[in-house]
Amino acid sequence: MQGDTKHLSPYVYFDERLCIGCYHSVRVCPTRAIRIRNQKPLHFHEHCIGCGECIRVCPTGAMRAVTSELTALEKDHISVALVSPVLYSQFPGIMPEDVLNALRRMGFQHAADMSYFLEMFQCAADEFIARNRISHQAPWPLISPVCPVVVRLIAFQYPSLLPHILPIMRPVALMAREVIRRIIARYGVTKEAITLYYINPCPTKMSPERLTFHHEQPCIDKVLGINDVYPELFGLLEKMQKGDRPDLPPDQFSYGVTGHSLIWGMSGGEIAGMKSERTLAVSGLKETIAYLEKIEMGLFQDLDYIEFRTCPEGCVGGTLTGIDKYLSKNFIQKAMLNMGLKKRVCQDEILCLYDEGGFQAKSSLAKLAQRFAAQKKPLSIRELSEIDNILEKIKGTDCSACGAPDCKTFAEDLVRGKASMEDCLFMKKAQ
């Protein structure tokens, strides 16, 4: 980036030229990673989990997601678009196959649909749940690993819940592994000659430290937001609707999209195809935090599995989508009636792969927890007492005028030497 644009974290860019010094992003950040100092944001990038809430509420567009550049597409040897089913919901009335062909017209040599791998993941999750009832390998309820923001939020704020996360490779990792295997077999190339582009609805670009729950291999090379490709895709699809259809050979990665995969874009779509009836779907950042706190208190142990999505209404509410989330949801609901919810995976094949270890990801629970813990120096009893004394003096209303999201955070900043008592308007007035 150039000019006054800063790379604040692995997930967020900040443009100083557009910032007006408002407090919108300060108030919504779940890890309290943003402050306002001298009318400019101060970002504790090591606390950022990539939820995108600051991008969602920024009124000027000063905050935006870190994604890859499309200009590099022509330089890639074999470029493959890994397509989240949310992309199809952005084009109501358009068949998913046309969306995949439009991506190939954009320059991707292959466009891989995730549908089949979503079904694989569900089948593997069902098997782990069934075996966990006997082995008690993991505590109840199990928590979905699909949303990376939820995983990072747990590692940052609720590390005691990390053992609850289902230790199964996410669908995108399963897809990346299979796509690479098939391309190497077909073209006779090495992994270095392949570039995987993951097209998704939220700012989940990985940092160099690969801050994920699992060390999933292979990893994604580049990440594109749906809004990065939406304008060009929309134009190409319009042309195709008018009869300008390219004569493209069938793509070997087109497994065929079903209503079962489309429903994954909405909250509840992940658990809809699971066998267990003791499941729950929670969407929205505030709701996710509220339910994680309840699990930490020991509630919901009678449930098998909880699907969390920090975006409202599920992935269709992601900050990098192209159209309104309710329009997307309406399209998915109607498409489900026409396409049905049939599964295509062979359960015997999935169970065989499961027994061979084909779904188990290498857990990095300790490393992930330690990474965030290293950025949050624990407070001593004396410092905690000092925070209580400061709060007693302030008796504030969480106005955020000091630049912190609330009075408690301001008091902690004060104790840590990151703020001055002069920053508090209440204390200024009292003096």
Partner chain sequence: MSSLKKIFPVNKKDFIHAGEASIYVKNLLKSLQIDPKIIRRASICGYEGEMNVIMHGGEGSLFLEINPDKVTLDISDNGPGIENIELAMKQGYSTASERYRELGFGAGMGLPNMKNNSDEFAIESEKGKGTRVQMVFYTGGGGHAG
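Residue numbers count along the first chain shown, from 1. Not measured: the values here are computed from a predicted model. Rigid core: the largest C-alpha set superposing within 1.5 Å between the two forms. What changes on going to the form predicted in complex with the partner chain:
- A displacement of 2 angstroms or greater separates the C-alpha positions of residue 414 between these two forms, with the rigid core held in common.
I've shown you the form predicted alone. Could you give me the structure of the form predicted in complex with the partner chain?
One chain, no partners, no other molecules: that is all that follows.
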């Protein structure tokens, strides 16, 4: 990290030289963690849930995702790329197998596709829903644990919904566990000799220790954004298109890509093919928040399962993708026509593993929720009235010129002694 850059949170870092002190990031932050003071942003980094909205809207690129750097792959390690299905959709017209081969040409010893584990996850989710409809152990609707921003948003703002999160290990964790098992068996090495790289479109998954909230060990070692590998992969794939195809032996750690895997990148891909018809797919941060608010009021209890993705259109709309989400979607839809939605997992095997507890997630979300709660100081009834009085006085337009995302937040900052009335343009005019 250079002198002028600093980590704002585990997920975002900030380059002060590029910052022009605008209000874009202030306004989009769902946890209201950013203010502008003296033309520079002030961050309440402990409120960051890693949604990446600030990275998305920052006009100068001052806000960036914290990623593992793609340094030379360590030669003495067995390096494995775990591939998010979104990666394939970044290269329209190219077969997923070629993308995996290009990763191996980049230097990864193995490139593993996720489809099989997505199927496993879905099968386990179906089973949990079916059993729970009988036992009534968990509250309805269940919420998908797949999008890490959603689970963190719940821990931050809707802790009463934590029991709704499906307690099944996420596909990436199922994948990491199996890949490690097979490599140890094949090469006779220890876990320490293996480096797992997770290539995905999302800043919130970037630091490996942040990934463990809904996982069991072992997990990922390093995390790369799709945009970190996109340029090099693009070059290699162009070469391969032109006929420069070195003979790579088939990768025995690849499980074969299916349409099932590709569709996961899109909103609705997780619930496609689930047994229950009482499912819903919601994408976008605002939309997700609107639904969580309503679930908290006891609505949607007639639904079994809701897939939430805070990125628009699902993971194809992630912050760290290489191409536009609509182009990705178009390619996925075309590829699906060719590949179909067939499933391969053997249901009996999955049920066996399920009964052995092989899908149980050890969640640390309750702890995270406690950490978030400890940072929030309650307001008193008198302070709430004061906030109302201030808002009445300002009659503002949420202009953000004071450095807060909206007038209500400004009034709250004022009451908490974190802002001064002179910061408000409307009050200045009135004087």
